[in-house]
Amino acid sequence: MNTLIQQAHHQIDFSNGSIAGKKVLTSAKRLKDMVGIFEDKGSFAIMDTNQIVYSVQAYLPVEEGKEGGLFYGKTTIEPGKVGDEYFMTLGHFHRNMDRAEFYWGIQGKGILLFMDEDRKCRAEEMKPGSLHYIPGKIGHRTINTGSTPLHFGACWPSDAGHNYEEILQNGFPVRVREIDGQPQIISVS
């Protein structure tokens, strides 16, 4: 074998997007990490707060903040609801506001919410094979509207950073709820 050709250090399982290899970071958000995110406080209070809402795998081949690098990740949002509101990610803007990002659906179904700086929202359906471009200066949150885990991939600039505080303080002006067995986007502002 040619000594210039080496084996790849990372592998992707295309059935669910899982990443295997050195230095793959993993994290999980449990209900207890999402206090104040869901609107139905009564339903939230009686749920198991150790329940995982979503988990993330990330391969960060360069130092965070390095200009010109890329990060790759995979998120899994578990099926579930707090009251009639579907499980979702916290949502974020990028700290470096002009940085864009790609998401793509791998397995399951959901909704990708977009919010601009004027708090105007729009949404796109996520499903296997869907590709989503998230422009700079756009907050985004993903919601699992199905009965199975929602798996999606992401690729973003290593100097994008994450601003979760804006969403934690001000939220999104819309909610995704199950009404008559279907996901509906409801204004809360």
Contents of the next structure:
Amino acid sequence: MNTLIQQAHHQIDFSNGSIAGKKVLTSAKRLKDMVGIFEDKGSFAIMDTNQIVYSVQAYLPVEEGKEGGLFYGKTTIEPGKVGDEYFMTLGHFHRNMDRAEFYWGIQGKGILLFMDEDRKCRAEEMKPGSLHYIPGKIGHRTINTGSTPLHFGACWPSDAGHNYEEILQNGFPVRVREIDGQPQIISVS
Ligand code: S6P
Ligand code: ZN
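Hand over the structure of the form predicted in complex with ligand S6P; the form predicted alone is what we had up.
Shown next: the complete complex, the earlier chain at its head.
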């Protein structure tokens, strides 16, 4: 039997995690899409709100919501701050609450915040090669604390879904700010 060896359908650039191939979705969040997310409204008001805070590539090989598949994603958070608060993702819980996810750091440095259903938080440092397991029922937000783009990869179940409402309404009880030149996690509620 002659078995044909085919090329993989997708190719990852290991320098930043970006993926090339068919049906790769891309999206971006600009400052204007994040009104009310950062605490310092005065600083926000004088910034160019067209600037990109983060962008996402996603490869969804099966239909979203279908059980049994996996999705691959790559997020890039630009370096920047609103006042002294670093650029970050919106953050979410999974709609299907008990679905877990892996993140891994590729380039740049940052912080991954975890929040449980009682709003208790913990944080892990993200850097090239760091691997992060996000269990089910845990909200997650990522922050770029460096001066270069933070690139990280993600893999999650195709039936996880996203619940943004809870975090849009109530935020996280901590914020990550630059204080004396260093990132610090500050309790806010
Ligand atoms: C999806 C995964 C990531 C995020 C991305 C943006 O489950 O966690 O691909 O979607 O980092 O964050 P957010 O909170 O805007 O979805
Ligand atoms: Zn997620």
